[in-house]
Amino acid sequence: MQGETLFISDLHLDSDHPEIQQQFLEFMQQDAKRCDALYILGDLFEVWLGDDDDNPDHQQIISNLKELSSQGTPIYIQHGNRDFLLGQHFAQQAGCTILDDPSVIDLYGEQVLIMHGDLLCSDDADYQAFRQQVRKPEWQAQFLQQSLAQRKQIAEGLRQKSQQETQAKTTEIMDVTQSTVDQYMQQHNVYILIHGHTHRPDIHKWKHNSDDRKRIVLGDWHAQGSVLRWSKDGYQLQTLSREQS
């Protein structure tokens, strides 16, 4: 369908859930195939250790993102939480263009601000005092130089550390925080904002200082798909049903 963008986020592409893997690759060829950006904020895949990352699964991702861009359909991505250390050199194999978190993007005339969702979480300390270390030039440069056999081991860890707290953290200290929703969308003088992270797909509508604003939440892809559909004619936020085998 032309005029249509495409928005989705949290899919944690990993080896061990090929079956979100070939949703996303039918997701590709059918409806991304027809659309005119496609959005994908943050955490494409579960863990991304680097651009010399040799998952075979992955380099199957990068190959399908490739033939979708070079057949005309553009493809920005924003870093996650688990893909952060997504680069340059990614972005040129898949053909995607990374974007800022945040950025502000021109949608059929509408501003909207599009984040991947984390920096709103900021009751939750540890984590924003964790990513600012881990988005650090200077640690990310001395996380690549290590052999990719022990950045495996390290990112394990990190995982095993993160389920952990997760699981002994309360639900409102792992959601957004309302006053950094409404301070990221006044700096950016805009009234709708799109993002993922938090895995509860909904359209929160509020009013702040007499203004209508809009909070699209995308959901994660671990049971089913999750899609926004933007067109001149409006929006929709869809699930994605997956076939039971």
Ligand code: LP5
The other form holds:
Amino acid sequence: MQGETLFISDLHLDSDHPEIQQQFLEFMQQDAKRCDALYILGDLFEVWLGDDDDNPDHQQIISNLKELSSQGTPIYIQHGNRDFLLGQHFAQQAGCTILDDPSVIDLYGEQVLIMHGDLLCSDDADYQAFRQQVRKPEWQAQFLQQSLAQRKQIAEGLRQKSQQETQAKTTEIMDVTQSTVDQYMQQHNVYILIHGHTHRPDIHKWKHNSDDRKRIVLGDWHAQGSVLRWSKDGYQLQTLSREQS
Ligand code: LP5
Ligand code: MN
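Could you switch over to the form predicted in complex with the ligand, since the one displayed so far is the form predicted on its own?
Starting with the chain above, the whole complex follows.
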């Protein structure tokens, strides 16, 4: 719909879940068709091993993104903790613009901070150390030099390690840290923050000093879709049931 901007995140697209891919393809053909812009705030893909991966399911997503953008919907995408290797080749093929995390955008006159959300989980020290390492350009260049088969194996080992570790972490550690949220909002001089990653869709409102602040958390697409619709007149955080698609 024109006059509306859409936000999604955490689809975790993966060949093992064709139903999510199908729902996203329909979302692009329907909801996103005539909107003012589509923002994807990270983890569109479950794993991204490099732009040279020729996975046919990924290729289908890329060509549909390209079609949507060439029909006039600007598409903006941020890196998630699983697809941080999305690069300029992907962006060009898909007709998307990769945005920094964090970024401030102008939404119908309102300044809004958008993030994937993993940076906000600052109490998760092991993850933050790991993140720092894998976001270094030298590390990434070295990783991308390895064969696709080697990269797959490393990513698989990492997923297993992550699964073991997250089981041992408390839910508090894996949620955002409020003081970190306030710091980012202060630093970017905004009252509204939109992010994903935690898979805890919600709208949090609080006062910081005398300011009203708001944090909108997008949901993942594991069991159903999740979309934030934003227009001049207001916003709505919606779930998209699978039956609908
Ligand atoms: O993903 P999720 O939500 O389950 O957990 C995240 C954090 N985990 C990760 C790791 C990813 O899940 C693994 C898949 C990434 C694929 C990338 C592919 C390309 C690059 C490959 C790079 C080698 O992001 C998890 C957070 C959680 O969110 C909540 O915020 O807690 O963090 C971790 O569990 C990380 C550990 O705490 C630290 C891991 C140290 C790894 C040490 C190197 C092991 C290498 C093994 C190689 C065989
Ligand atoms: Mn994530």
